[in-house]
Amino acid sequence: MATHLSYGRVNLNVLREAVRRELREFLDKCAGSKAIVWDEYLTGPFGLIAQYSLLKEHEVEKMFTLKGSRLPAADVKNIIFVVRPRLELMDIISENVLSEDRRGPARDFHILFVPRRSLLCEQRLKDLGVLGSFIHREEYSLDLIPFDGDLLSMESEGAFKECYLESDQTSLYHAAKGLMTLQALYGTIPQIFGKGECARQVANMMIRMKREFTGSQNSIFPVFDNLLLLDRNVDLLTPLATQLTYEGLIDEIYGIQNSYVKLPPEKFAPKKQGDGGKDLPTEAKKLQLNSAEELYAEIRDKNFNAVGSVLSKKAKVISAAFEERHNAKTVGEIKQFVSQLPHMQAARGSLANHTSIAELIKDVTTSEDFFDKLTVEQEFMSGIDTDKVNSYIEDCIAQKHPLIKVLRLVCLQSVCNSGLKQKVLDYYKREILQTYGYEHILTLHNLEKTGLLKPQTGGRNTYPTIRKTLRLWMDDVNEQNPTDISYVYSGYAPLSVRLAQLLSRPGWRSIEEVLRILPGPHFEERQPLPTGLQKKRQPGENRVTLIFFLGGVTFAEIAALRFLSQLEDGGTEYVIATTKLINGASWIESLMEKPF
């Protein structure tokens, strides 16, 4: 059992027993000795389901990377290719499979598709002569993975991009699939809200789904209240910002990976008297941040200026009970110490952890450039001097900063000011171009197809009313003890988060203008429960509420929504379930053409 996937209202431990099962009944129709051979994108998915001592028991003996050419030499009876449903890889498996066929004994070849079999897939594999190979060729539906207490992605990094620039639905039927596997779990939801073009597909998917299985009827007493789905695109400012909470600047300076994220190494090598800084460690530090750690989970979501005097409060705590020791003069007393020693080493190793990162985190944010860039960052998000060319920008692309860090400076302005004046954005294409080569006019054409940086159409700025109507900038803001979510930006209230608050209390009808002012139709939608299954609320009992972001989420967002979970008289918890965990860098560099 994972306890920290079972502390919340909702036990997703139910729903990673329930894939863990498919993956066991799977490996058991393959009998004998296995390998697998692994598409590489998979194995930090699968790693939050099922580490390496569940496939030993089912005699996976040999894993390897899925590369060109020969696989490399294993006595084994079974070798199982696992691979999402893509053209090139069918190619690569192909090439594995008949250098195996000239090398001797025979094997079985078995291919699992995460998450969906593909007839392309199948057919490519045919026409390069390999489909016969294959004793099972099966699907493993792995659409939505718990990743905490409160949180589950798709990990699908293509979504934001093939929604809306490909218009390829894909992502969109797996995340129908995903919440379809969920309400077979935890009940059907009674209540659909939803904003977005994409966010009507899924609802409509779900409810032709649910028709087409109309023979069963769903007897699990609902865990869910609301089902809340926002399109990321009617809230593309948010992610641009620079998230200012601990997990969101560990994710934006450094990229958090399936829950793991890797640390330069020489501020966690032990220091030895006299050493001189001999001997220091050059692999990255890994490290895994959830809920399970203590500490990870008390400052996780807190602004990171109050991450410090938690740190020294900690610290303090911790000696003290190493003090203890002293004190402990009977047997009963020793006894009772040494049993909390683990717990205690642990706890100290943890704070140390957690030290370090911040020192880390504040050599970044406390350099000029950081400062720089969050003034600008801010004026935008306040509605200062976002018409005009601005000279923080031209600053970076003439010192030629991270294209990255440009573009989405440059966006910011552009979602604040509702597109920008043509004359502004040609001045900044034509720099973005000249600066960083030609072959970017590619990216700049996605960005324009996203909304992310267009020209300023019917000569009307709408964010101003935005701001103002569902109160997006907040000039005093307590980051030591929050009031209201804004503290996750410092000042800047997410507009995705402000609208789940608004839905829940007073409802959307407060905010009708707005609503139909942010791209894509709004709408309601119920799911009749038999009877008997109704819920009867009782006082004081909190609604949950599950709120899926097609097209991606950040963490700043994450800890917003935790802090409305947590308010005394919010109302409502909830459970946050995505595409893809996403930051700025991330988003925009998905959305990138690769130059040839």
Given for the second form:
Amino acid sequence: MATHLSYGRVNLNVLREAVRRELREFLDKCAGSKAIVWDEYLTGPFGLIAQYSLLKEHEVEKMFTLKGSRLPAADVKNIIFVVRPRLELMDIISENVLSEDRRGPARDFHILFVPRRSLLCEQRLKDLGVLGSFIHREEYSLDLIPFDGDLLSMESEGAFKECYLESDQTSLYHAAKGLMTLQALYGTIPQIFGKGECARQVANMMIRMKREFTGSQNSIFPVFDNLLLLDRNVDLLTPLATQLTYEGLIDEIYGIQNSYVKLPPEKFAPKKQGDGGKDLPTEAKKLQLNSAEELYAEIRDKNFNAVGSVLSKKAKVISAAFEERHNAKTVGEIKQFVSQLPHMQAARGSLANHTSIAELIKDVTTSEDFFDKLTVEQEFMSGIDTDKVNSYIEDCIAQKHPLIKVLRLVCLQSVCNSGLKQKVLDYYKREILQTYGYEHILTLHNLEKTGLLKPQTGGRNTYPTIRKTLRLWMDDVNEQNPTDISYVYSGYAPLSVRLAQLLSRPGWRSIEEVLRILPGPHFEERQPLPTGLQKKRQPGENRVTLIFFLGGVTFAEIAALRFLSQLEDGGTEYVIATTKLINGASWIESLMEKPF
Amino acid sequence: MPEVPGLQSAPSCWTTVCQDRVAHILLAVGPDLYLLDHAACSAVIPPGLAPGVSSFLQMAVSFTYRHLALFTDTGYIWMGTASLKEKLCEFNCNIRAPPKQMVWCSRPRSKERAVVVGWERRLMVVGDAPEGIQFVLDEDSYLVPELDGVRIFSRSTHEFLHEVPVASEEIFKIASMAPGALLLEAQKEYEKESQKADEYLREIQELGQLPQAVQQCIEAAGHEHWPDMQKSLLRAASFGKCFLDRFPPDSFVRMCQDLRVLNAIRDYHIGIPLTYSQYKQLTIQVLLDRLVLRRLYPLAIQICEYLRLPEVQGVSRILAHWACYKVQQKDVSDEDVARAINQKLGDTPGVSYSDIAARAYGCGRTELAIKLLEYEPRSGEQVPLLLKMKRSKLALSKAIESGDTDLVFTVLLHLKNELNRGDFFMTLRNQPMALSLYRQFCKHQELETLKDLYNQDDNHQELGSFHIRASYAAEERIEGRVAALQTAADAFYKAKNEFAAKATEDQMRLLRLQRRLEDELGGRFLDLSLHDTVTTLILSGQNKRAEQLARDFRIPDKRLWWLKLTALADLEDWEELEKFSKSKKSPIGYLPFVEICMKQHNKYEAKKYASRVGPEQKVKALLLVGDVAQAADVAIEHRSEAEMSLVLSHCTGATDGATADKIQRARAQAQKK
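Since the one above is the form predicted alone, can you give the form predicted in complex with the partner chain too?
Starting with the chain above, the whole complex follows.
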């Protein structure tokens, strides 16, 4: 059981159990001992579904990473390839199969496609003459992976690029399939809202797929009241800004992968007396971050400036709890104290970890450069000097700061100005090409195609209208005890989350004008329910909205949505789904092209 | 097959038996029996066989293959297990004429074993009893052994001979006092409004046998073929049930349903006279299949609806069968068939229109198949069939509608092989979604085709990018790379992207120059950025060339200053750095000079520049070089609260105590004012 998945309004463990069952069923189809050959990209997401112990229970004895030439030796009956349906992977698999030693014991081959079986890939295997070698060729529809009690991700790295750069809707199709699976488990979602071209397509596919399944009337009482589909390109701004929540900053600085983070080990050296610190661990410290950890659940979504006080308060509580032992006089009291020890020790360990992480982050956030960068970002977002060349960006280029940082800032300026003046844009581009190398012209083209970087057309800057109507910039932000979502960026309220907030109250009708400025259509669809399944809401009962970010979502946006869920008079609780958990850097990187 | 000793002509009789899941042949040659399998032939002797047998005339294996009966020329019948290991019983009928047929007649789970022997006009049932039962046949008849009895056919009759089931026997035996019999009696009296009903009932109840009574009546009803008798038994059961508190109703309800189904199929219009046991053995699914095979669709559907079978197993399946039959009616037009099918099937869940369409296509009715496919909601089913029928373009639009990109790819590759290149490209042109997918495919698999696609669409911007990629990936030699870039630049001009064209030309210029530098100076220059090229030149002491390059490519002054500053500091060429700083007024100020010297831990040099830093950044610079006292003075002079607290934060207790006090005093003074 993964307890952190079941604390919310929607028990996502149901989904996890369903996908685990599907996996077990497949494994049992291949009788006998097994070795799994992994598409490396899948190991991370799979780790959230099934640990090695589950695989071991089903006679998986060895695991390999998929690579060319011959398979490593393994004394097993079955070889199972677990792969994404990609042609280049099919080529590697066929190489593996063809170089199999004929003299050795015969082994059975199987393929498990994640998340979908592909005719194209099977055709390729057929052309390579190995299709017949596989006994089971099946699909494992792992679309949405539960990350936390209110968070699902498809972890599809290239989703944004595919959708907005290459007009490839594969990941949208998978998203729609994932939503169908979700509806099969949690009931039909009666209302669908959406904004953006991709959102429209996903909604269309869902409606179509529903028709395909007319056979099986869904008789599950709906858990979700609404679905909100949002295109990432409706809000290109938010991911570009530096996230200022605790979790957001961990991601910005160290990168969280499949809910794990790798940290420099120095800060985590065990403090033992007389150890002289001679053998510091050299391997990165790997920590899992999710709400199973009580302390993390409490601080992850806070503005970083509010984390310190919580940590010190916690430290006092914990040391006070340990002091209790002196008050324990009777045997009963001592027994009770001892029984609480494991929990207290876990809490102390967790506190020590997060104190170390907070120190690491603080080193970064207090640096002058971080401050300068943040100042520039905030100027842009509040609409100051967005139409001319910014000298900080200029200096960053001249000092050859990381290209991603520069691109992020330039894109931010462009988005906050509804595009840059041609002269300014050309200046930046020229500076970037001369400094970082001409090959980046391809990256620049990609950014222009997705609208992240563009010349201002029509000569009108629409961003101020959007900013004012949606109240994207709040001057009086309270980081310690926030009253508005803008705390996650210390002033800037994420546009995407504002849209969700306004949809739930008072409704989008009030912001028609802004919706027209933002790209793509906005729409509403209803999926009729049989009368028996219609919900009568108790007074004061919150609605549950599933919000799906097509093209990625940041931790700061998630924090903002959680903040809205917890508002007493909010009226709506959110479950968040996305194609990929992103931050500005990973997002821009996915759009970069490196020809050599 | 191995040789059988002494076999000259056909054996007098033979049969197949099953032992240990292997089929054997048992055959009789004169007085001997042989068991044959594919390899061996062994003589066998049935245990306890009466002596004097000179030949076997008939042999029969039971329905379950467990028992065997042998009829000898002495009129003697041996009955035993099929394994020939055990004798069950024997019988002497004293008829030496060879029988026409001999079959087993038994009921599953019954202990009674009997064999029916048939001659021309005579039938004899024999078993473990001194006497057999004889029947006279009016016509030539044929015997068929079945699960629970023997069916007897003649030209005009159809009879079923079977062991009387226990429940029926109990109830209908003369003067039976079994609970079921009493209950039936009670019910009859009740209908006559006689008080005897109560007496019978009491009698059963006193023995506490009412539940058994009800159960017996239900069971017996199942074995009755006459609806009137079924009814009276069921009525008795229902009557008995009234006096029971917790009798589970399902056996009664199920029996009513089963009998209704059985009576319907036993009707002479249908003519499937199954017994209850046979029906249960077959299961309803098999029965439905048989009805469907006989095209008795309406009855099958009525049964499904009556039994409330799930639609997917029941009604939909039958409708699908009906539709598959319907498409074979060649005299009806495509439109009419399609309409008729859709009218009947509508959106019935579980009906696969594609299966029906596949059947239509199999019968050569392609048009009908296409019409039927229109009703198929699942594109995954629709598209492959359309491809098979060579309707690729239709398949393409269906695949696109579905949003399933894998399906689109499949159709595309199909089309690519089917059409010539020109037509294929034209088809793509009308389908933007397919086109962009195909582009992605080509990007990874067929680069040349990608170029052709861009060319066809006059997409010069993408062509430009394409050639740029090529200049890095495909070309090794510098000439080739420059040529690829030239093509790219031309494309960008055509795309009216002046910036990209100019930038490309710059790159060509840079490449040629880097090549020359490598030739003249050695070292690596190729593929460095312009910025790095200039830096490398400075680092290798080629200041003049660096200057020239910066001028040629119009590197902005500010960046050039940063560049030189960084490079000279890296070289630790402090003399040159100082000269450079004095060459003219720095466009980036002097704070970066201080910073970079400190980064190289050269406080001495740093101090030189600190004095030149402008007033705005003076405090910062002084703090950097560690001159806290002077920083304090400047901050106080500026009367800047922010600067003062910055200095304060740099004061370390021991050494800067005086300075800290000074600031505190200045602060206090400022506040007074």
